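Form predicted on its own, single chain, as structure tokens, below.
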Amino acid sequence: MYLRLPIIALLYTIASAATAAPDGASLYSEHCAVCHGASGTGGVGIPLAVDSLLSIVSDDYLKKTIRLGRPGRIMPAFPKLSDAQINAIISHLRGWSDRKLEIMPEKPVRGDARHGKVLYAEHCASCHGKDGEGGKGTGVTFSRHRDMDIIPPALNNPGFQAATCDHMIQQTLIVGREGTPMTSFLEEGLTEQDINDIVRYVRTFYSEDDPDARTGEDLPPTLIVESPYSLEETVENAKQAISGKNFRFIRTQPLEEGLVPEGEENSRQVMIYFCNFNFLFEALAKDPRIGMFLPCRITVVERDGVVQVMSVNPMYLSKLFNNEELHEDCRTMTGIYRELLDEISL
């Protein structure tokens, strides 16, 4: 009788966590504040905090940044939390600004996209890329190289196409967005026609979403091929291939070194590294991330007679990082590792 008691109270306590309401600012503190700051004041993401953005941005807008992300961008998408963490997200978010939200027309602003290119290459270029891709730098790391201290969005994301209607584009050229270098494009002497023309040209924007580049989906973890000759002889043929490929040999080594005692790994599985430093030093100023994959390695294994060499598919790991520079290292790198596999098994 007397133990029951407590272990019931503790079965209604779990029973009542479970239940609850999720906390928008702890979930805030766990998937935006590294980004966005802890009071939403900035940092490599956008300021959240000011009365310029929550008072003409929706509810079904931030739902959708948040679901979606900007894909090769700085913010990822989060497909795990629920719409009731989300809305907390939101509400939350809403406490930073006493401005009421202004309900933004979901009809398109008319204007003419041919003057607004002109605009746009004027007055948003510098900032948001010639294209619309954004400031330079992507990732979530403070080390990386960018030209400001906020990244400029990428208007021609496909996730901010998706979330965005036009009139809030044209809100945020009107009234600007303190606490960034966004000033009011009507104080800069454009008239709202003007404005209005930028829109539509921004609504011109396409960025092409490859899936396999972004997701990994469809695409093999490692690249796999079979050498006709012995482990020795494979091993030797990888290194002429790299060295043809200018990359520099940096060593051999049993597959499980440090994973078994000392003396007992298996000597039918090799690995072997290797290294172009002048890649290594320009990906890493972009990602320190990919430090995951660097150097370079490819690892020969015998079993059964059959010798199979293999690598990391870089293109596959491209989908942790959500950043387009590092994407295109990581093509570059699959393309390396495929000639090379067939150099060797050739």
Ligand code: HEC
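Residue numbers count along the first chain shown, from 1. The term rigid core refers to the maximal set of C-alpha atoms that superpose within 1.5 Å between the two forms. Quick caveat, the model's predicted, so the values are computed rather than measured. What changes on going to the form predicted together with ligand HEC:
- Annotation: Cα of residue 58 displaced by less than 2 Å between these two forms, core superposition.
- Core-superposed comparison between these two forms: CA of residue 40 displaced by less than 2 Å.
- Fitting the two forms on the rigid core leaves the C-alpha of residue 265 displaced by at least 2 angstroms between these two forms.
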Given for the second form:
Amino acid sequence: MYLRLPIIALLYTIASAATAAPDGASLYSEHCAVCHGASGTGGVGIPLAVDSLLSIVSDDYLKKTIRLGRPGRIMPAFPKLSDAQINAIISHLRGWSDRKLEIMPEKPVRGDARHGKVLYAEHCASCHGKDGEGGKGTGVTFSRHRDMDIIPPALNNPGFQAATCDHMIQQTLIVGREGTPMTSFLEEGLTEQDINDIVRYVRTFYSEDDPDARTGEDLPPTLIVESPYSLEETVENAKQAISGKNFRFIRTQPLEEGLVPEGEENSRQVMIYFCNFNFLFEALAKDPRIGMFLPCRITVVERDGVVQVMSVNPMYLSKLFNNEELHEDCRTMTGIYRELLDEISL
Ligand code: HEC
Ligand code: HEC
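What I would like now is the form predicted together with ligand HEC, since the data block earlier showed the form predicted on its own; can you produce it?
Below is the whole assembly, all chains and molecules, this chain first.
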């Protein structure tokens, strides 16, 4: 008798969980809060709990922003969330503002892009970049720079351009975003026509390209070469090649160190750690996630008499990160690894 009640309660909970609508607050804290802050005040991502943002952006804008992300910037795409989950997240965001949502007209804003280009260079480029590429870095805080201003988003971004509409950009320029460096340009003295001209110019950044398209190379996740030398010689070659490239050799250790009892590691599998500290700090300042594959390491293994040298392929990993600057660093690192592996096995 006492047992039956909890079991019925449990069955009831399971049944209702299966049919319950997705919970926007918990989806938000799972997928967004790390960057945008638990209550939308910003972090690695820009603030979202801003009346003048939430009162002008349509659900469609928010939905597309979440679906497409901002390729090449840090804002990820969320292709796997269902429509119902995205709608739940949007309702959660809407809860941060009680200002009435303005309905944006669909018809295009009319203006003169050539005049807009001149005004853009004068009023916008200092923050949003000469070609709308956005500020360096991201969000309001970054690595050590906790007091940094909000980083201006990229306006030439295919994810932004696919999500936004002329009138949203126009309203952003007219009202600005209170509490952020983005001021009202009507108050700054531009006319409505000037603003429309700028909108037309900003829309020239739009291209119909698939925002998901990344550099189309089919990249292997690891780089591997065979070495004609013994394991010991190969490790020596590696140390020399590393210092020849201005990296600091840190240490070698058995691949299995820490994974099997001490002394029982396979001595024919060696990991070589090395680093270039300037590069490390610059890369970490751009995106702390690069710490996942730094310091640099190369593995040398001997199996059935064959010695192989291998490393991760940073460019393969960078596809996961959605950050153009990091992508460039990863491209450089892949180049360095390739050269090292060639030299070691030459
Ligand atoms: C002082 C720096 C600064 C200047 C100058 C500035 N912006 Fe911004 N802008 C920002 C910041 C920061 C944000 C993000 C605000 C936020 O957190 O919501 C922003 C947001 C925007 C957005 C919304 C982008 C998005 O992803 O939602 C648009 C559009 C925009 N700015 C256009 C312009 C244009 C066009 C000009 C020139 C007329 C301009 N801005 C001038 C800093 C600036
Ligand atoms: C890894 C960090 C990160 C995560 C996770 C993230 N964002 Fe962002 N988000 C950003 C950054 C950074 C920007 C600004 C884009 C830029 O710098 O060009 C942004 C921009 C946005 C914008 C545009 C704001 C504007 O002013 O127009 C919205 C909306 C947004 N994010 C919502 C979300 C939601 C909802 C989630 C969770 C489903 C999410 N983001 C997850 C980093 C993130």
